[in-house]
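Encoded as structure tokens, the following chain is the form predicted alone, with no partner shown.
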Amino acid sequence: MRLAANARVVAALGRRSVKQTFRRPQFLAPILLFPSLLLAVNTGGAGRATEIPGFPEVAGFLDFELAGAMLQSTMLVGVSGGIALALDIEIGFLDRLVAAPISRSAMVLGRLAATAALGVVVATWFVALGLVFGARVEAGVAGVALIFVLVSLSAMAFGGLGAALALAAGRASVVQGIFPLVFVILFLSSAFFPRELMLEPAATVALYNPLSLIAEGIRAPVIAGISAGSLLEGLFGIAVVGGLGFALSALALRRRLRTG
């Protein structure tokens, strides 16, 4: 009973987090059109990079570009649920919801289940924007459906990141200005270039970034088909960022209920 009220709790507030999202266009354009813009930079300007030696075999540049940039827009996901909360927090929200009788966990877990829905968005988006410029996935409708699943699990484990930042800092602004940190991560990751062509330090850094695991294992339907250990690797690197977020956002949350 008392599972099925958190339940309850938590769609309820996923639905209004997501519906806040598209009647704000500042948080819905910046996840699907920076991302967009970068995608059509770097494949109208680098796509002769398949022909550099020990480049992938790939069909086209934006095969491989694809999962990059569904991965950066799964980020900025994160940071404009982040934004969000923050804003909910300023505006005293979420103080309301702590005088609520419901789970204290259900307040973040609606948070990162909206996050989850608009990373189906996302996916929805640059399949299809891939699909219409030339791309192909090599797996098929199967594969189409892994990515659908990978980049919803990104999504939601970047969610409980931004949730903490903003739980932490209880400001907007501050979640704001993680915007370029968002960028230095991503880029050096394998996210738009194999992590086999890097120079050092590079080359290393993308080697434990688990950003290289999540785009890995997104790019790996696209370009090859579905592959077990692409499949773990993508699972173990949603792991690591989602356990962090959400270990983060439990603190967090902790804290701010603690010293109000």
Contents of the next structure:
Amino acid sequence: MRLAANARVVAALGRRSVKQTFRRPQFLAPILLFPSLLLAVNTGGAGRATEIPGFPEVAGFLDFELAGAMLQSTMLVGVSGGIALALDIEIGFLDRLVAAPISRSAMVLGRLAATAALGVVVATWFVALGLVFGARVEAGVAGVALIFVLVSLSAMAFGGLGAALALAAGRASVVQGIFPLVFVILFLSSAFFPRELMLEPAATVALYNPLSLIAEGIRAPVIAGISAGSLLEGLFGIAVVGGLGFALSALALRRRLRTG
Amino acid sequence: MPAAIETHALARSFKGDVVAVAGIDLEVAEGEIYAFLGPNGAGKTTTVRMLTTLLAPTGGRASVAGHDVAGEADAVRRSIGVALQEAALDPLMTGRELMLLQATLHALPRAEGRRRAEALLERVDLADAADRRVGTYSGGMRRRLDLASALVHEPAVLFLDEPTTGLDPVSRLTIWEEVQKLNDAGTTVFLTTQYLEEADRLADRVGIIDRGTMAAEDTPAALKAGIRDPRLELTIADGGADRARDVLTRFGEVAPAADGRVSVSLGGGRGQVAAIVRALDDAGLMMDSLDVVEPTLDDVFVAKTGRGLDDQRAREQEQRERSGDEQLVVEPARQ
Ligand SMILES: Nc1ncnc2c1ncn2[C@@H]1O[C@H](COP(=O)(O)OP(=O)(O)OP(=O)(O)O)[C@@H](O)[C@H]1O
Ligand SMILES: [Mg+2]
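Alright, leaving the form predicted alone aside, put up the form predicted together with the partner chain.
Time for the whole complex; same chain goes first.
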């Protein structure tokens, strides 16, 4: 009973958050646009990178870059979710939730349900974009399905980080200012360039960077095919980011509720 | 009958030795309208936030609807409706969406939630605007929506933090009537206000809070009676003022009043007026006008806090200006 009621609350809050994103197009546009532009610049300018000896076997550079673009996009989903939550705190909307008889975690889970849903939008956009511009998903329909799952989980994981930041700072401007730092970590991963071709120390950093695992997990179905190894690695990377996000969110939420 | 709200030495301090609420004892009976009256920074919002489980007390205890705010927060939340000072509305949602969300938060069955949302929107006169985004609402509409959203689950105790600050007189009246109706139907209402008129008009009892402590508490009438007697103010026709003063001294303490008038205290109540008029008549004195002046809550406020309300007026003006601004970023979050 209680579980069902909570599920309903999470769904309702998730729906609200998704609608909110679509009603704030200035937040939605960058989520898809920036990674798309970067993707265009990368593939247009560095398309011959695939000819470098040692570059993984791919049908085209776009095929390779697609995963990086999706990963970056899910990070932006996390930023925008964090900003939205911080705005909720600023306008007092979170108080409305706190004063209601709902479980504390439902307040954050509702947000994360929305980021997961936006992950589906991201995956749809980039898979379609890829197919239109000549990329192909080696693993076929099952591969596409897997991409959707991974991208949406990844969005949820970054949503957790965004939420943690929002709950800790309570201000949209802080989330907006700090979160982009995570992009530094993105460029220290194999999201846009194969690890095999990196110089030290970047290669080592990328090796232990969970974002590399996520990128490679999403990339495998595109350029190679479904493999248990890369799938598990991808899930592990997501679990690392998500676990960190959830733990920090829980901590920040507890602190916020205690101090008012 | 159990108290709807009960506090004992309720206190809250913040980092940096800020004592917002310094130990308050309250007892609000079921079915009562209780007004918390106080100047800026008196601790009104902090008290409301503690009573509505939004903020943990740092001292004392409080119970609402028979449940402890700290230990049984969920039971408290089920019993209360809350409309906070800065109507906590999402400008991107429509009025109807907010009402339905609120129904879900209180676990109402879907059909029941929809029915109550419609009825309440109708009741606060927002049915026509229900599908518009809240961002396009006026200040009065927002307040009404906020109030309606606090009622979806038919709470036993309703908390309103400055429900009419910044509203025009007509909107204010609408809210007052609504609050009165709710109370007539049995809802206990705890409201904070900076408007003496609001407290005077709505409240069964008024608590005056100043610097985190209770300066006075009683019915509006008793508070007013407690500070001084009503006075009779007179305008005496040409040349008779001095002689009139001699006559009036027999009835009470005489003092000059505004516009060259003279006033006398009515220690024996309004019944003295007839005798005073007769005495003046016997002395051959003519009056141009006469008024009985009761003390106002304003006077009570000054007597109890040692401060006037001018600083408040400035703030109201500022709030009105601010509520006209873009609603997205209302105020920096409180840490
Ligand atoms: N989160 C907080 N951190 C630090 N100080 C706070 C916090 N919240 C309130 N205060 C302080 O506590 C005191 C009481 O504030 P409160 O908001 O309860 O006053 P109020 O009576 O509601 O005033 P107003 O009429 O301006 O709304 C003020 O001095 C305020 O600065
Ligand atoms: Mg206040």
